[in-house]
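Coming up is one lone chain in structure tokens, specifically the form predicted on its own.
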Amino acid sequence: MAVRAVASGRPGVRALRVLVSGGAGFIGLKLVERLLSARHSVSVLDNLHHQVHGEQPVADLIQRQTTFLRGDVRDASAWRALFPVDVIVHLAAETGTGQSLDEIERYVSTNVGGTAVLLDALKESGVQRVVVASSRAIYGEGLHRCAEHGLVSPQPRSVAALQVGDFEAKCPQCGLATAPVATHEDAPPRPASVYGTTKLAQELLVRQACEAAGVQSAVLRFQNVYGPGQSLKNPYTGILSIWASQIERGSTLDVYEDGRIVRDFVYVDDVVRALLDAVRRPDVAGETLNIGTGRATTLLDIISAFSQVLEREVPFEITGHFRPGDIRYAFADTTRSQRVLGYACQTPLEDGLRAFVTWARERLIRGHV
């Protein structure tokens, strides 16, 4: 089943209906953008949290060229009042691995409740398809190479364990260290944190209601997202914006561990092309996909790749800092998204860290943060 597209108005000009929970945010209002500049017809639905937006209105594009409405995603009555639609993409979530432990009930009922409360009205909404933002979370520590058992998949790491100092992931057959490998979409959900949980439990709900509904979804998990436009502020926004505000006040960088955790950083524009196939290619429909660069890159790498771009060496400490529910090592096996969608990821982390260090220095000195 193709997704419907309806007149935009315009003349050979074909568009689609399209809702964006959480538009307003990092991802959501550059995607908002990609769609607005394809003559797509456009919905908003965020709730501006302050831990999210501080006191910046939101953007003028969102109030002057889209429907906006400000309003919880556990509201039935917010989606509706912004249906029919032709595509919905589900991107606000409450996120952060940290403070998901703390929170448990608030990201319960923000990640699941909220969603559950989109699936109960899709057949009103006139939905075609769902596409739903997942996470890397959901893998918890991923597939790792044990040197006697091959491919395994390691349990969450424990508190006892970090506690001193012993950071690697176990083989779960005969707890001997193991080397991480790309993770591919097929690999067993593990997550370590409340966070990921919830957005396994968002996968299941939408491929399950959809199903039933007759209505396309598309799942895509992403890994650690940067780029201009990610919150300064918000504590649990990632490590690059914590790190790029800590450089700008000079101070030394806390590295968690010993620095060699690993995360995949794709840049923010590699997810939203991502974003937009998902919404237009038929071919997408039913998939799971990983939306990632591959790459594996430890916070020492970050660190180097800072000091390059900025040309001066950044000062550090390793002090053994940990995070219960943190994962050791992530990166993604992007073979299906290339299949799919002949995906890619076009922007090299020394690119991306220099448009993202020189954006947040303007908002840091202008105090825009």
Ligand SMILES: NC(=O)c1ccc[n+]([C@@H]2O[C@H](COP(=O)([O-])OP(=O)(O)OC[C@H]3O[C@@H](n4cnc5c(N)ncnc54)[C@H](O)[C@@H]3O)[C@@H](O)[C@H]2O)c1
Given for the second form:
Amino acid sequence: MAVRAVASGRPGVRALRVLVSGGAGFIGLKLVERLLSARHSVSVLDNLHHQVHGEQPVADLIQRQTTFLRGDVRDASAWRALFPVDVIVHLAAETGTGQSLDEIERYVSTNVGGTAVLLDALKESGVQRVVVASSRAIYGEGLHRCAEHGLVSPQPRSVAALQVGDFEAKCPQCGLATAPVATHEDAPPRPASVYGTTKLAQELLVRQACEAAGVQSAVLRFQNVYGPGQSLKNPYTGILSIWASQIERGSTLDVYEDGRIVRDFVYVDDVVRALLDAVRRPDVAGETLNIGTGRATTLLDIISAFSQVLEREVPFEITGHFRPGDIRYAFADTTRSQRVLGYACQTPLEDGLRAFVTWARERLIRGHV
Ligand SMILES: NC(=O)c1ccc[n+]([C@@H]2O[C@H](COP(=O)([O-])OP(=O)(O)OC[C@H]3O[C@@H](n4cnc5c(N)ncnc54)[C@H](O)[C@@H]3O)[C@@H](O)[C@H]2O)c1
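Mind sharing the form predicted together with the ligand? What's above is the form predicted on its own.
Entire complex below, previous chain first.
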């Protein structure tokens, strides 16, 4: 079943009514821009969370060109006020991995409770498809290869091991160190943080409730998203944004563990392209897809890339600090998203970092964080 489109008022253009929760956030705002340029009709539900937005007003674009409701995803009346719609893209969430272990009720309440409230209201929404943003955090350490036991899925690392500088993930069968491999969508979920657990719960809830209601659903599991528009204020946000701010302030970067933590950094425009496909394309219904570059990048690689982009050495110190709940290795196997979406990351890390650093510098100079 394809998502039904309605005439937009412009000859030859078909439009959808798309409700974006968290549409004022980093990924949401970029998605809203793209949906509006494609002449879809957009509504946004966002509580302008202080940790993300500070005192910044909502973007002009949202104020002027969408139906914007400042409200909480845990409030059923806020969702209902924006119905009927054709597609819901559910992005609103508490997003800090480390913070989630200290504020469990808050994370569960917004991410799981807010999704439950949406799903309870589904039958009144007229919606034909729900797209939910999930995360690489659901995999925990993801897939690894053990020299003895082949492909394995390590347990989260213990705080006791991290405290003595034992950072490597271990084979669950023999306890020896393993080598990471790109993680595909069928890898067993083993979240290492409350955040990861809530994202997994969101996925399952969306699948079950949509199936029961006869509504299509799609799950996109993002790797580490970065780019202009990312909150420079939120201390719990991605490492690139924290480091970009610290570099501009002349601080020495605190490099956790031994600097060899691996992530898959994907530029926001590449993620938004995948979201647009998930909104529009019939063949994405029912899919769970990794959205990343497939490239394994260490923290030390990132520092070299920053140095290259800025054309100067970036001061850093490898401190051995760690965060409980952090995973050692995460990078995506993107074979399925390539097959289903024809998805391929288009933005090389250096180009994305250059755009990000330029934007961050301008914001910081103007005091707009
Ligand atoms: N950025 C990443 O690297 C990344 C990686 C994996 C998954 N994701 C997922 O993508 C989605 C969007 O992330 P983002 O990076 O744009 O985050 P963001 O913090 O920039 O945006 C989230 C938005 O949700 C809003 N929000 C938070 N709690 C709310 C509530 N209770 N009610 C209404 N609105 C609320 C915030 O005000 C914010 O505008 C999230 O679901 C996140 O878990 C992001």
